[in-house]
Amino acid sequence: MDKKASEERPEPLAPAAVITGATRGIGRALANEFGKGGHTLLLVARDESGLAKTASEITAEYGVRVQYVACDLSVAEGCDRVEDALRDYGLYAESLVNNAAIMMAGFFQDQGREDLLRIIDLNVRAVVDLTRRFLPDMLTRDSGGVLNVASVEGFMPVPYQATYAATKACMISLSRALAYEVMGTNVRVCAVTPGPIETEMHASAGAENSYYVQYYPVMTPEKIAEAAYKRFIRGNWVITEGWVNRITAFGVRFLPGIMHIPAAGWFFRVRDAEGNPQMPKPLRKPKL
């Protein structure tokens, strides 16, 4: 063979795990376990210092290869930087993990605007957009999936999560539609549904005292992500951890909406530390 065509001829890519909002919660977890699984990854999130320190720990403690990129999903441009990011290591999307997300907490009126576009970008867009981006490929290589990170809120309305709630329902919707789509090929695409987690989302979207908080069983990032991980490479489309969590999504298949969607409004209703369920803000006159 001529030396200098054979010096030519790029190296094959590398299959990688993409994972996004790889540096805490759930996301961490499972960056554990593909790491854990042998899988080379790419880790995606918005804080460089937390994915310098993911990355150590995880070639630390698996011996597996890792490299991350700095972007913020929620504008069409991060999802663009994954895509080079994945060109400039030599690496391909063998799977995708889809866990970045945000949470609001609280009345609809009282969230901003910008705040709820923000929450649809990140949860929603970013989901389509870098499962269109590398899903293709999966199919044609015969090979790979897509796990998407959606919440058990996605099985029902939840008022004062609405939008959240709403976006995770897409997610499921998306991820069963998919999954029918690429039946009968060695692609799998999967939704898990945890339940509340012990993450700082729930303090962080200001529901730290709702009542579903206190009250409903709280699991681990590491136990879902255990569960959540074998489930997909066995290929299962909606993966529910948890006999309460199984239970709610059972349930409000058959109930009707004027009696859990109260029950709901009951348990996600923003507290304040002594239980006391907050008012909205006072509304402002129309503009004329």
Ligand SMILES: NC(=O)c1ccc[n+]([C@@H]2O[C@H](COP(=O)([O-])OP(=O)(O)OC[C@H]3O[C@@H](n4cnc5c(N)ncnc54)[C@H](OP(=O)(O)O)[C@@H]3O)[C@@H](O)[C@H]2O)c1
The other form holds:
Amino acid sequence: MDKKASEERPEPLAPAAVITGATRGIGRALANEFGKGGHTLLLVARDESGLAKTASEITAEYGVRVQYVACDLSVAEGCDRVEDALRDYGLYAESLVNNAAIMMAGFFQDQGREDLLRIIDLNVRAVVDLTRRFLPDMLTRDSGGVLNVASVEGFMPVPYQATYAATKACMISLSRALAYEVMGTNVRVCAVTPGPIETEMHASAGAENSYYVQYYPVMTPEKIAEAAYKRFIRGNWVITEGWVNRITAFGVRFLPGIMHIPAAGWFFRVRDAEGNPQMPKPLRKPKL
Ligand SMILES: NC(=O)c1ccc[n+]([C@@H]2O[C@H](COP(=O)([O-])OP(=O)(O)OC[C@H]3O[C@@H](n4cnc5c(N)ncnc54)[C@H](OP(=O)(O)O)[C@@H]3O)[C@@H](O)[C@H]2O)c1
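Target state, the form predicted together with this ligand; input state, the form predicted on its own:
After this comes the whole thing, all chains and molecules, with the earlier chain placed first.
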């Protein structure tokens, strides 16, 4: 081949695991697991310095290539930035881990409309958007997969975290349906459904004194990430770790809502440090 032609030929793209919400918590722990597994990584979150720190720590620990892109996935341009970053770094998404999410706790009527819509945008719209961008190429290559970080809350209606739980139900439903659609290929689609995990999420949502944080068994991000990675590689559809979470996920299928919704309401009610339940704010008079 003449020299000019070989110079013009583009370098083949290298496979990478795209992990959203990788600066802390479960996403950080999943990035570690994928790094340990020898994958090149593209980490995504808003905090650039947090991403740089995570990237250098994983490279130092496992010797893998780690790139990152700082963007807000709750706006449509955020997903464009991920695709652009992959192209700029000469990578393609071999695996996609949809982990970034936000949670808000309290009475629905007291929550801001913009804040509620941001939960939908990040927890659902970005998940569908990124999956639609990368899944078709995974099918063409007949390898890779999508790991969606849902929640045990996705198995049932959850008062005081109503919108968040509904987004996680959507994620489980989407994952199971797609797992069926890709059956017979070497592509995996999988949902992991953790119970409470020791991360900043509960305090950021205002739920740090809710009974579920105190009375439900709490797991470390490292433990759930290890199980999720192992079983994602194995090709499981839904990963539920811990016997209490498994009983919850199984039990709500058979118990009528009149039993499990009040139980969820008791566990998830927002409380102050003394355990007093939050009351709804006084409602404004409807405009006549
Ligand atoms: N913690 C639990 O008990 C629990 C239980 C079940 C399921 N889960 C699920 O596990 C996942 C991770 O939860 P976690 O507890 O680890 O959360 P976390 O500690 O709050 O971390 C959230 C991550 O998402 C990123 N993020 C937040 N908003 C973003 C945005 N708009 N655009 C891009 N990235 C954004 C954050 O980084 P930046 O702030 O830098 O953007 C951070 O890296 C979520 O899907 C959650 O629903 C958590």
